[in-house]
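As structure tokens, one chain now follows by itself in the form predicted alone.
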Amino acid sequence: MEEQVIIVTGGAAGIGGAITSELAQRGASVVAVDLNEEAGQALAEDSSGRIAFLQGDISKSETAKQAVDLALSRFGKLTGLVNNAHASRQKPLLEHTPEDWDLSMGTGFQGTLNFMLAAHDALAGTGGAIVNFGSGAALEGQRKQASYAAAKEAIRGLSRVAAHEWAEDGIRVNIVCPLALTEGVAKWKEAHGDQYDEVAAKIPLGRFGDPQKDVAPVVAFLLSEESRYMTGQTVMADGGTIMLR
């Protein structure tokens, strides 16, 4: 991938974090955005000059702005985004606030649409590709997670009007759904230990996945020319939990 720029929104840690490395290692350019500065830092530092971190909030548009203008100016184009970033409160539909929903829905959906809306231009001038975040959650309608869950499925939505649209400008975008123990999803077993039980349970390979070996590889794959033909497809990293038809 030595000939590749790519944004990676959350790119500093957890199965951002992961892609993000993953990318480098593989000869990518990238530019990681998170809020996290520490991490960020951390990641560019180690790079030797692959890795350039933006700290920014993904739900305002100008972050977007800058992230492209920073592939731009740093590594001459942008061939690739990963809208991984996403934050969300969990808890019964009931019991959601408008701020909740605002969380969600601004990180997830708003951010996603903020970055393919800045990305657009310098993609379709390099034939790229766009990697959106699903979710098996929302596919399933998991209990506590109505915000999580409408963000990702309106993200898919997206997608697909997108993958069409796009297409003449060259630009494929497609979806993957992970299933992966990152710190977060090790708080949520602590917060959450009845739900976690429940979807262990029901993955067929017998784990979660690892963010760095089972799910950036996929990414990797949908950025790359392998895999050209494809777009508009939500792809499955969730070890066999979900088998769409």
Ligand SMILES: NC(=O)c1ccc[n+]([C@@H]2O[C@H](COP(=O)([O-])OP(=O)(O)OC[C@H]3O[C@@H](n4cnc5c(N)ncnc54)[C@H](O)[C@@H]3O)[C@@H](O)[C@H]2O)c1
Second form
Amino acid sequence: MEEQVIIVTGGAAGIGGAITSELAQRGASVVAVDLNEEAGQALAEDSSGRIAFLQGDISKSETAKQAVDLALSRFGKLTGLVNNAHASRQKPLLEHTPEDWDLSMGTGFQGTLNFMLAAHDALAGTGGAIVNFGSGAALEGQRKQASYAAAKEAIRGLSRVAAHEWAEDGIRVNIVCPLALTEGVAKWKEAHGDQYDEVAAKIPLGRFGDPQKDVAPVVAFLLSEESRYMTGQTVMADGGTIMLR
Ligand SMILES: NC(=O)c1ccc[n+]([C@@H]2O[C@H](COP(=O)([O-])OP(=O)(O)OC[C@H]3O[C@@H](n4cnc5c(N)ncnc54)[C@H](O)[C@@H]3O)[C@@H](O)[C@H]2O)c1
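Since the structure above is the form predicted alone, I would like to see how the form predicted together with the ligand looks, so please show that one next.
What follows is the whole complex; the chain from before opens it.
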């Protein structure tokens, strides 16, 4: 992926950190955007200049513009965008506060939209690709995931419209729904052990995925020429938990 320059939101830790590392190992240059300065700086320092870190909140449109500017000034172009970051709180629908809705819609939906809009012109210049993140929890409408599921399905709807409208600009837009044992999922397992056991029991491949070995390669594929005839698709990287028809 030597010719590629890719922005990864939430790119310092969890699945995003694994995607940043995997893309850099495959030769791409990466702008990782994250709130977590310590993890982001550590990734950048270990990367021999391949990873540039931007500390920022993806729910703010200025952050998206700064990330695109950084990709262009540091690496000269932009060929890919991975909208991975999404913060939310799990609780019953009737207990959701306005702040809970703002957090999930602001980071998940608005963050994705901010980066897509900011990156459009640069990606149109290179025939670039966008990978957005959905979730099996949203496809299924799992309990306690109201604001998360709503934002995730809004992201899938937005992605399909952009896949139609931006095809003529040479931009492909696909969605990945992962299932991986990150630190975030480990915390969720602690707080909601019953839900964790339920999900693990339903994974046909019998385990939660590894962020770098099971999810990042699917994202790399969707950013590469290998997937040039795919757009608007939802790709499940979830051990077969949900089989879309
Ligand atoms: N882990 C799973 O099994 C799973 C399942 C379905 C969907 N997903 C989706 O995959 C993506 C990554 O999941 P994860 O488990 O790695 O998440 P995570 O919470 O472990 O990591 C998210 C990263 O985003 C960063 N971040 C959070 N809010 C931010 C903000 N406002 N601005 C900038 N950075 C911010 C965090 O600092 C963190 O580094 C998310 O879209 C998530 O919804 C994950």
